[in-house]
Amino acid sequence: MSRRYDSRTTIFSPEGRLYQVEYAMEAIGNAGSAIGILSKDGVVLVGEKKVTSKLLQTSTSTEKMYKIDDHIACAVAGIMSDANILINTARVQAQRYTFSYQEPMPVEQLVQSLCDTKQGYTQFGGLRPFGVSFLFAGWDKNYGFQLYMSDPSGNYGGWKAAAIGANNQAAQSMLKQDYKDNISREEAVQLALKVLSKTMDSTSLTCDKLELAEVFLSSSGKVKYEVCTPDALSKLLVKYGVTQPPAEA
């Protein structure tokens, strides 16, 4: 029944469906998996780096976690070469609010505005749907501390704790039964870890594989948003338990 209704994005099935904008999220589901916590003090963001082949060269900068202002931060599943179009957008739009009313924009008003964008290219004909799904962690004076996701379809919603990629289903369950209130960021790091350890399709977790982003007050008020160096998250790894240290020579 599905194959007379999926050509265009902008046509309901029978049952009401939008079959396009299901296969968008279907791609995501193949994707490397995300996970974001809310805590007291900060959000943090834990991305699965997919290795395809041992001959690839190792990207210098992140791939799955991305700067968009000084405030707000996001980690990507999904097609990446679509989630570089929708970050530049936001880049850019927060730097037009900065320009125009000289403060950082509001968490949710810059998750909306993005979302606005995905919803046009499930509602257009001839355009397809954007194949990423994204986890927004980000700091203002109206709400504090903030976690969003968004999926192709353009809803958003906020989290405290949130799964997306593959495994998306297990790693949520996980969290909906280990996630406490007023967690603290040290302990949202180790739910992370241990949450994808337990999801991942990998054997053992390796720094090399993963990448550990936080977004944190600094002492004198700031917001931060720091990439957690291979080094430090293979002692983290290691001091959680998650995986083994390695053997002396």
Second form
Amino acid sequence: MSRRYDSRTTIFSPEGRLYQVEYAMEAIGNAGSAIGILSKDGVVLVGEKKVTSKLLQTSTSTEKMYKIDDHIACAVAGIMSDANILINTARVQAQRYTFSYQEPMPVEQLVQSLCDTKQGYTQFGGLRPFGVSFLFAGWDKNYGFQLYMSDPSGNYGGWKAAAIGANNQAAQSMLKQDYKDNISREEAVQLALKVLSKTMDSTSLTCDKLELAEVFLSSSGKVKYEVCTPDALSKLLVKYGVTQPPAEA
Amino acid sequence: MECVFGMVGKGFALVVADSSAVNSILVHKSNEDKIMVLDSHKLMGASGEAGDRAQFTEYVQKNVALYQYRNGIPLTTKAAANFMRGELATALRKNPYMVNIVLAGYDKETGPSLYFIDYIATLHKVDKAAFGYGSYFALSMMDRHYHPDMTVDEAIKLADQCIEEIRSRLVVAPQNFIIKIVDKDGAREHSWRRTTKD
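Alt. form predicted in complex with its partner chain, vs. the form predicted alone above:
Below is the entire complex, every chain and molecule, led by the chain shown above.
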């Protein structure tokens, strides 16, 4: 029904819905999931990798996690080519701010600015919306560590724990049950891996199916964004009991 | 013969400006306030072309306010100074603003700060700054008597010494001066130094 209102992105249906935006969110619901958790000393991002092949050159590039600026990183879920455009836009916006003010861009302002861009594609221009949801993790001097989730409609919110992509509703309710305020970064990593292992479709978790990144303050007080190495990730998976240990020879 | 100068003290910053509005040989008024209050904790003393001065300072003031409305937090003094410099730099190669600015501000995390911004978009963070012919006298006076962490009384005394030099040595010296101060309690007018009533 209401098919005639589907083809144009920038008009409402009689029921007051924007079908193209909803279809974009459908597309994301089929993509690899990502989870973000805010802890008192950092933000943890975990992503499920859909493209797993021995032939993939994994050492240099990441599939789910991207650095926007020295103090902001993001995890993506959805159409990767759309995500690349938006990530580049976010990077330019962050640098433009620093060019004007010689200070790092506050995290919420970056998210807001990117969401304003996304909203434009739901209102004018006749172009389809971006099929990407983001989890932004960052630190600034105004509000410390922050986690934001944004979707194709251009809405965003600040979260203590959030999930995007496949099975995000199941992940979100699990997070709601188990999240405690003031958890440490280590506990947040554990919770994220546990929740992801339960919601992922695959039978067993190995380090090549996941990406883990953390945003935290180093001992010198600078913001650090670190992607976990596959070896360290394997050890964590064994430690938290979410994977089979390697079979003894 | 406009003159603006400023200095940083212990927990505060001071900006002094003359208050003459002159057109060739005519003095329009001698109680012109050239130190704009940019927001609750920033002062901007400006000298130069009168039209450009009003246009640019008001433009900056409104943009600083807009930032605060949009984002719920005020700009730091450093961010405001760099924003101003950027605007001057962008206009420079097309139609420059002929305005020189001494920006004083107080930030909770970093304390008082003073910025020297001239009409060709030079930006320096400084402890003492001055513009105009009066700068020859004010800077020399401050170089001799300024020391870090002065009290308000010491800084006002030094400002008065600078004003006295300008009055006695500059051939067409401005008659009245206004002094404004910014500290943790905000930006406000401190006092006037008058030789004529307007």
